[in-house]
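Let's start with one chain on its own, the form predicted on its own, as structure tokens.
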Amino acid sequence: MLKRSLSLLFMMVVISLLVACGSDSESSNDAADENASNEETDNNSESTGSGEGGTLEIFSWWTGAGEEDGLLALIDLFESKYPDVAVENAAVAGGAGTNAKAVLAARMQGNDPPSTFQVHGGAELNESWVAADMMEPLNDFYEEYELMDKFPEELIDLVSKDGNIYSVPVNIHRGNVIFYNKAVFEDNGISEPTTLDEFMDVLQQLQDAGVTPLAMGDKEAWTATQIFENLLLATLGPDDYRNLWTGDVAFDDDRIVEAAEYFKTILGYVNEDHASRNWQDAAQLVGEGEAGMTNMGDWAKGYFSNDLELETNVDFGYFAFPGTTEDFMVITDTFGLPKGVEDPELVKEFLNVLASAEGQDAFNPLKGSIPARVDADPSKYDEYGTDTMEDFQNSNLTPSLAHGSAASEGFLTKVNQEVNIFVTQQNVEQFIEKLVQAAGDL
């Protein structure tokens, strides 16, 4: 019990110094041409409900536009299945998703778990409550639905720990994608990149066509972060990549110094008042062609077509960070089945509509991500959304740590504070030393 309590205790520290992943708070999100609605339903989220009533609670940091109205589809169709069930909608807005985890650390620790919670796929699911043994598992549960041929296996492997399921993933972003405004390169006469040589010639160009190269946002320092740990991406490689967090390649690899020091020649090519914007600011510039490319996982998307009005392929494009084009960075919103609630069935019946075709469909046309199911309906979603299934489909999928997936929060903190310090100092030798301090934290 005393580990227990400190390792709780621990992680409670740590979420109150973690800026969390900006695409689940503050992004806008996918207009859907059509909202949820009861249309094709699988085999298994075909129900009647059960008739006895109850009380679900569902948490979240989904408060945004977008979001907001993904979640409250998903509500709505789980009550037409089980209009008994009175379903309580505890959302915690701000922060980034910090103030949410906070409160739920705090709910946790108190014994009080809500029904179910969302929770990023990977070392946050993972290295957090299942360590910390919280979570029941759902092996019996995906075996129940067949949701084993359902998501890829790299996918389960996610939200998996010991041999065991412990989550069921509602949607997919991508967090290696450039997005470009369409004007500013065909008026330069610039192509997409997919090499990184060739992806500093277009920083350059820009930088000689009087355009700031690439809008950067790092308010919050995640967003470099998500630049940097796509440049590991493109230098490691896949595998290599995953590497780094079972210890299996060190983080003084040349490698790794190779990466920090293209992040270094990278931040050369920012605009000059980064630090005081945020993910949408550093878009809206790319956005107006003042920038001419941003780093951002897309629920930047959603933000160029709802928030600013602007049209896919038209106005803005889109394309694989360079060096990464057959990769895709996984960030994934999960929920399991905390131990301790009331009426566990009840929650599996609520993670059964979640892991449906049906259910992914109403929700994440309107959040701007993409069914984790591999059978959704692509006629759903837009040219984006169907550009990046595929690509999900046919990529190596490798988990994101700016966003909390490939390594334990304690970790990223850490990654986080040096990533400031190394926007700021630029000085590589440095930065590599403290990353190797850190990955003692893995």
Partner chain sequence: MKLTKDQLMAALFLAPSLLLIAIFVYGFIGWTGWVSVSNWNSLMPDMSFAGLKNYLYLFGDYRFQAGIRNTIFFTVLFILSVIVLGLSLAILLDQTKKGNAVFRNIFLFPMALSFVVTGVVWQWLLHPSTGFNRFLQVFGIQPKWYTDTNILAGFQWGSIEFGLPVAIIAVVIAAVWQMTGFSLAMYVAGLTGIDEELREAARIDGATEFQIYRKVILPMLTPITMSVIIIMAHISLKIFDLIYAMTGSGANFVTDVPGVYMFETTFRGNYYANGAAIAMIMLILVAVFIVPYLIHSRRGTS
The other form holds:
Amino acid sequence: MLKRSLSLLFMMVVISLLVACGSDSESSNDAADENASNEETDNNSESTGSGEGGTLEIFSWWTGAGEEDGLLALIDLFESKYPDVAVENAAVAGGAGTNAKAVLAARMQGNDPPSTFQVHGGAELNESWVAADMMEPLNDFYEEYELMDKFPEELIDLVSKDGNIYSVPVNIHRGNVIFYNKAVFEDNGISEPTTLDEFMDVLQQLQDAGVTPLAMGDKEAWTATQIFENLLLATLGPDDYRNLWTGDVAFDDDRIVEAAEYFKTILGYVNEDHASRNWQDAAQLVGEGEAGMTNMGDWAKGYFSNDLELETNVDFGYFAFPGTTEDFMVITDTFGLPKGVEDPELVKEFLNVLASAEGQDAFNPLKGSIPARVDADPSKYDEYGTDTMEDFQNSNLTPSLAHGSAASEGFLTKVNQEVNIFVTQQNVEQFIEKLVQAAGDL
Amino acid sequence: MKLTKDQLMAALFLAPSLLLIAIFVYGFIGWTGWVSVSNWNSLMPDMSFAGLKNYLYLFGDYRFQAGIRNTIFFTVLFILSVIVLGLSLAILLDQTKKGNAVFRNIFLFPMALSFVVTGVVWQWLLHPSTGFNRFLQVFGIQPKWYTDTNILAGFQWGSIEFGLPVAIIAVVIAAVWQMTGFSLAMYVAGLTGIDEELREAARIDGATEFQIYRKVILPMLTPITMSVIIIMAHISLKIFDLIYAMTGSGANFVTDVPGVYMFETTFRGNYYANGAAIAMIMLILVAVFIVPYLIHSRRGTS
Amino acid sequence: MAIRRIIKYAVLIILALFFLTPIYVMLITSVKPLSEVSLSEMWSLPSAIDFSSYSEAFTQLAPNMMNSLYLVIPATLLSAILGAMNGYVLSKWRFKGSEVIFTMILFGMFIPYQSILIPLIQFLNSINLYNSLGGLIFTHVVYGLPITTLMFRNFYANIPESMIEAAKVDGASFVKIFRLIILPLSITGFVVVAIWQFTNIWNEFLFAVTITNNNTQPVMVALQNLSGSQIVQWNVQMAGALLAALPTLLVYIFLGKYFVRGLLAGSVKG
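Alternate state requested, the form predicted together with the partner chain (shown: the form predicted on its own):
Every component of the complex follows; first up is the chain already shown.
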């Protein structure tokens, strides 16, 4: 019996080995079919370390559908210019970047920085890596390549600390967007609201029509935090919204209480099962017409058109979060130069490709974001993209809290926690009190 | 004292493991303890002494209090259910000899699965809009399962409402499904170990089947129950993967537990010192159960 | 009496069905095309069997299955060998304080691993084993020691003392007794311990999710990530869950007896 069992066990091991090997070749074939142009990349990363021109390790969390394509296009572009350099794509999947950030933290603590890494502009860069004195200033780089006037000033401010610039923005996403179901709005004769009061009316109208007014998926708390930050922007206006993060506006300001009150009202209009959904599930409700609207960063646009196969401005529409029509909540991915990397000049070459209009136009249409440069080619972008590019140049740019740009990760963790509690308890007074307490961490 | 060659070899056999355990269990616990009284609450290590600041913060923290509350109710419900269900099934199997190997295998197989698999499946089975609710809706009940934010018999305690979080019941069901096999196997082994003559003797004395179980067999199973309690307690006090895969920390933290909080605050929020403090508290909670048990059971054997 | 019997079986059957429901749901969902996977049709059988979710789950999970395999095999073997060595000494060559040492080792089995996780990551990072299978193997060997030591100690306790004594009288040394008497008697012990460790390490999540990422992730982490991405494709997820569970399920089905023995041997006193 025992002998039989042992040989069985052995067989299983062998079988699973065979099966796994078979799948290995299968999956690499798939990848090759999907994107023949990636072959070059694959070959190069295999021969990592042997490149005569040195190696470049690019660290990011871009592993999803469009974003990975964008990154690979960018790497292709770089390799066509620097064929001797071995590029290593060190992307870490999972948790919308949280896994990658944990890995990055461990590597930085172990003095093993990647050549360059993805980081959101703002606090995520400035209050962590720059504050820990682990980043090289890029002022000379910006001057050498005449980049100062290629990005909006407010955006350069976002990647600067104490007069030094520390990273290069590659793309822009907008956080204060509401996506809505066109048919639902038309059937009920609703037009796009622009002020918070109009927004409240629309919520009520949809409620009366028997539709879930606002779809929310706060299985992860940041989606709710995003609604709150947009309300903060609406009640405070862009200047005081920015002052909030420097401590010049206190968290018990009347306008913040007002934002919390609006938040509470809005929570009365969301789908009942919000806690069991993520943002995609919530967007799906809008796509199916079960809900009227949802607030999400504009990466949701890619989800609507690619995954749900809905047509922009036909099946779904979009408008700026009411009360923030003149503003643009910025989420920007940037890349910097860590201290102690082997070949800083090579990294700068890469950053230059990343900063070029060519590089940004290679990356962004695939990723579904808009370029951070002001002079990119609009013809490469779809309807939503061109629309947003125009808004980007004509709006007040504000840093997003929910995505780590406005305040430190630590503060954000605490705000997410308080928002999670608020969504259930809806106790404004306690919420404000906790925010004031957490502000000590700013 | 001179060691014989055999004693030297014995020492060599043990040495690698002892060294590993000394460093990686005891040394690292000490290290974590040190982190827990440091100021390392940001990306870069800062080991300056902070006193009990991190612990005090936790005791006043809503999320931590909620996690402790959930752990208490989860542990109690989980252990009770596993014991009652495991014991009842073992007795049923004891009485129905025919086909009981098949049944036993069915009840035991979830043990071979990962908590992650369990979490993924039960997340769907107990989804508020599908799963078991498809059947329950016939009876007009639609529990919200793990999305329910109600606290049963709640009263204000610290900053939280103390009471049974309804959502935790969903997690208990999944955990019980997975772990009942453990207590069942223990009880089945215990029952087979009981001498048939003992039952025979009781029968001759005129005891009914029920009385035999209550007066003779159950008392003999007490040590097994103790073991089951200890093992289930240490699993439930440190539970992480099931919650992480099935529900996350939940709305208003109704399904949060210290294990998940520690993971998120340390590796996602970079509050290393706070995370270390949570870990130390978890360790103390487990040690309260385990240490007396270990001492007791060692004394029993030697 | 017959009625009682029927009731007993009825209870057993109902509970057995309850225990099998998750498997039923996993199976039927995993062979449905995506269009038939909806909240309202959860329980209904698929109109046609569609294995595409398996191929999709497999493409996504296969590299991680391999990682799990590369992780499980060495970690199981190493921890079993060390456990056998410890168990031998602690059962057959007891010395003053050996019980205390054993208890100290045993304690390592119960600690919440969160309480060693921060130093562990710092340590692995400093020896360049963070985010590598090597680091994870090492971790599982170290923290698997208490349970394997316990199992082997309990197992060897059943080998009669007289056999050892007789060998000693014949002048056999410590190592010789281990090699010629203990090891040949240990095959069942190794099977039990190996199955137990195989199952535990395969299913483990906390170390896996904190020590590895992407290319080095074992299958359970990949499975968890599968549920976090884009639209939740329940059919793919269920297929993935089944695939990830398959190795341990097979072990259970074919070697269930040893699995249960391991379970009992691991319960401290057994």
